[in-house]
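As structure tokens, one chain now follows by itself in the form predicted alone.
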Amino acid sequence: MRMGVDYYPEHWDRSMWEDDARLMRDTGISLIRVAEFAWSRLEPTEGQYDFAWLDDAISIFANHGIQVVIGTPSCTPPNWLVEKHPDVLPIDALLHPKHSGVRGHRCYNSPSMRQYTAKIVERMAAHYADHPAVIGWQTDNEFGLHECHCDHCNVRFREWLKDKYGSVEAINEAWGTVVWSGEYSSWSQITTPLGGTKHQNPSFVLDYTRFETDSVVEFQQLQIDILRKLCPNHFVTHNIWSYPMPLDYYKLCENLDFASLDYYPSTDPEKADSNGYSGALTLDLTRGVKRRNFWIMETISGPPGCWFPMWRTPHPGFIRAFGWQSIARGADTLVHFRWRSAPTGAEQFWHGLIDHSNVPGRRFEEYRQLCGEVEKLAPLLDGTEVQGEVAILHSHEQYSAFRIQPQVEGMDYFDNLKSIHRAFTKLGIMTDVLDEAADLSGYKLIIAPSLFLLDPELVSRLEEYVRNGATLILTPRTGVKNRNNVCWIQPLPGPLSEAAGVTVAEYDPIGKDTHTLRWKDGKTYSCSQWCDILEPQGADALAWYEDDFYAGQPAVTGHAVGQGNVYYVGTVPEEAFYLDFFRDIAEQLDLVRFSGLPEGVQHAVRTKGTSRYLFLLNLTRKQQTVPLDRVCQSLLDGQSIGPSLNMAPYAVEIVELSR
């Protein structure tokens, strides 16, 4: 477990490097990330490489005991490359070249882009393969999708489709192109989605999004193969951005050693109570991408500002608290962005730990405290992991399908997943957020939000988990389509109807209107977005609608299957419903739970063998009191705490639980 910063020696006069390295060492920093945006300095003109400046910088930091992660610079093609080979630029749906003006201006399928990327990565890898201070590599920077419709992408898209379907006739059948006379009679008629219109065949668009991700994965794999060959003792990672993003992170990270995350929690005072919950989901999802601990490769050091007005400055304690939140949920290394605010360029006001004044201030001292605490607890926390008893399924494919065809105003796949995760976080129940294709053996409770796309293989696996004792919760818009984005011709929830013991007689997309549902004990809750009118086929009705023409009709059902149960929640209820519903199920399943968490206070547990470490984080600007029901010794300052804990704004407490 270690602390680091993102550092750009090319931005600073050489006379500053030594002082920076010395101050980093004294602060507790043992790692820097460099060079991910430095292509024009590493290769000033085609074929003329200059690594001397980076060698000097790395040597200075190495002399102070600071190790180095190098970023491959393919996110920022230099001007000489763009000028000589304009095919590196992506082409938009109206066939106009796109040059972002900042970074990321490259087509992943451009032969020139791939050729020159391979050259610079190979030169860098060979040069630093045996450098004792270099420990690993970050591919590119924050891969995203810049839709490209150039000739190379069109050719590659057709090749991708040929590999998947084999024939034009198979594509016509899979996509249902007979609608609107969209049938193809030759491969040359198939293009990327041109014109920028939203009125496209949804099956076609979903396959195009899959192709886009595969293009990024291929572009990254080109780099991974070079790095693995020349630097077999170095790790390879990539810094993903917070979800939702139009890129499948499960595929992107499959061949990496571990995932890294760029995590920037909001500093908006109006989000002070809710901000931490969104962050908890982001961290749990990142941990689930590889089902192992991860790195934070960038996180907040001051108010961000670049292509948008600056955020509020982090409140005292904010940087430290959210740093510990990252560790509590599985981060093994924290790298803060950045060491010092840049005096030039687009990110001048994306503030670092040190401001333009070059005088370390309040935020820096808070960071210094965090470094000292991490160094102190590293011997205990090294090798620990986070393990939840609840699995919340997340799917990039489901997200893409909903993005292509929004179901009703106000209904958002990821926001609804966020609401479910937030309820578990408030209840003090640790969750793992996993790809729907993951092995879920051993989980007592599985939440599967809106399995819009559903195939027999996934149905079979879910049914097996339930028969073996798991509890499965399904939500609206489940079983609507197959993997080709074509509707099932059977009652909803489609292939899961038998396991759920219920079918949907009719549905009402109510959007932002609100209705009321009544639980079996008489308690009522509001609901919105969607109302499935349910017909039990063996399931028991647990809640009923109170409004509209379907008043009195079932809204929630439960069905015993083998040793387990399947619940179908046919609407999107308010948070109070989730809190009561999940609390009852947690008690039935005897899930481990930390009770009594105030609003905005989170807990997490990291374990190793019989050792268990409890993290408590007040991620709000309010004084909070947390019931511990025991007396413990703080691992941070050695003080005795409990049986209740008074927590100042952004306070953190860590204790070892009894074995």
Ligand code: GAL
Given for the second form:
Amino acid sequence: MRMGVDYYPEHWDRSMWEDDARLMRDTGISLIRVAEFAWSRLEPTEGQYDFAWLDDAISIFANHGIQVVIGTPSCTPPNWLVEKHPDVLPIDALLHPKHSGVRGHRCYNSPSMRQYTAKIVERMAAHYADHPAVIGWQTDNEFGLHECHCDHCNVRFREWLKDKYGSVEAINEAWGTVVWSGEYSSWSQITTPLGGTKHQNPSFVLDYTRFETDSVVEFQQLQIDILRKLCPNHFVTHNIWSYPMPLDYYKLCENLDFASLDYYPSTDPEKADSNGYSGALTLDLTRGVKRRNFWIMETISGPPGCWFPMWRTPHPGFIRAFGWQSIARGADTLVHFRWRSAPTGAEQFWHGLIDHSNVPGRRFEEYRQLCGEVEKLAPLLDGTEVQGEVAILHSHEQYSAFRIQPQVEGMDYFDNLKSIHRAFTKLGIMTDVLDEAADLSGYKLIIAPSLFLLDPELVSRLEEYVRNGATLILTPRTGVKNRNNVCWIQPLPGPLSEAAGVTVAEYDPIGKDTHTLRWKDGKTYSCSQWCDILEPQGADALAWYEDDFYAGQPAVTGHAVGQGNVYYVGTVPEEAFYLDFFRDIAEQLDLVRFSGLPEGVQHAVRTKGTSRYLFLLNLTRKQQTVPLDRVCQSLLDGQSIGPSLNMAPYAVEIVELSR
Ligand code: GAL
Ligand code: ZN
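Having seen the form predicted alone, could you give me the form predicted together with the named molecule?
Every chain and every other molecule in the complex is listed next, the one we just looked at coming first.
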């Protein structure tokens, strides 16, 4: 477990490197990430590589015991490359090129882009393979999908479709192109989805999104192959941006050693009670990408801003608390963005740990404290992991399918997943957030929000977990379509109807209207977005609607299957419903739970063998009291704490739980 910073030696006069390195060492930093945008310095003109400046910088840092992660610079093809081979630029749906001078201006399928990337990565890998200070690589920077419609992408897209479907007839069939006379009679008629209209065939657009993910994965794989071959002793990772994301991170990270996340929690005081919850989800998702601990490759160090007005500066305690939150949920290394604010360029006001003044201030002192604490606790925390008893399923593909066809105003796949996760976090129940394709054996409870696209294979896996004792919770818009994004011709929830023991007689997309739901004990809750009017086919009704022509009709059902249960929640209820419902289920299933957390305070547990470390984080601007129900010794400062724990704004406590 260690601390690092993102450092751009090329942004500073050389005379500053030595002082920076010394201050880093004195602060407890043992790692820098460098070079991910430095192509124009590493290869100033074609074929003229210049690594001398980076060697000099690295050796200064190495002399102070600081190790190095090198970023491959493929996110920023330099101007000479763009000038010589304009096909490196991505082309948008209206056939305009995305210009250079910003970043991310690279078509993943451009042969020149691939060739020049391979060359520079090979040179860098060969040069640094045996450097004693270099420990690993980051590919590119924050890959994303940018919809390229260039000729190369069109050729590759047709090849991709040939591989998948074999014939034009099979595509016509799979996508249902008969609608609006969209049938293809030859391959040459198939292009990427040009024109940028929302009226395109959803099956076509979803396949194009998959193709784009595969293009990124291939582009990255080219780099991974080189790095594996030339640097067998180094790790390879990538810094994923955040969520939600159409790019499939599970595929992107498949051949990496671990995932890294760039984590920028909002500093907005109005979000102070809530932003820790979306952060918790992002961290749980990142841990789920490879089902193992991860790195934070960038995180907040000061007020963000630049091409948008600046956010508030991190409140005292914020940088430290969110650093610990990342560790609590599975980060093993924290790399802060960035050491010092840039005096030039597009990100002048995305502040680093040190301001333009070059005088380390309040934020730096807080960061220094965090470094000291991490160093102190590393021997205990190294090798510890996070494991939940509850799995929440996530899918980039479901997210894309909903993005292609928004179902009703106010319904957002990811926001709905967020509310479910937030309820568990508030209840003090740790969750693993996993790819819907992941092996879920061992989980007592599985929540599968809106499995819009559903295939028989996923259905039979879910059914089997349930038969073997798992509880499964389904929500609206489940089983609507097959993987071709084509509707199932059968009652909802489609292929899961049998397991759910219920069908949907009719639905009402109520959007932002609110309705009321009555639980069997008489308690009422509001609901919105969607109302599935349910017809039990073996399931028991557990809650009913109170409004409209379907007043009295079932809204939530439960169905015993084998040793398990399937719940179908036919609407999108307010949080209070989730809290009560999940609390009940947690009691029935005897799930481990930290009860009594006040709003905005989070817990997490990291374990190794029989050692268990409890983290308590007050991620709010308020003083809070937490029922610890025992007296413990703080691992941070050795003080006795509890049984009732007073937490100042952004306070953090870490204790070892007795066995
Ligand atoms: C990240 C990116 C960094 C930097 C940072 C602040 O998304 O990877 O290079 O731009 O945001 O804007
Ligand atoms: Zn392209």
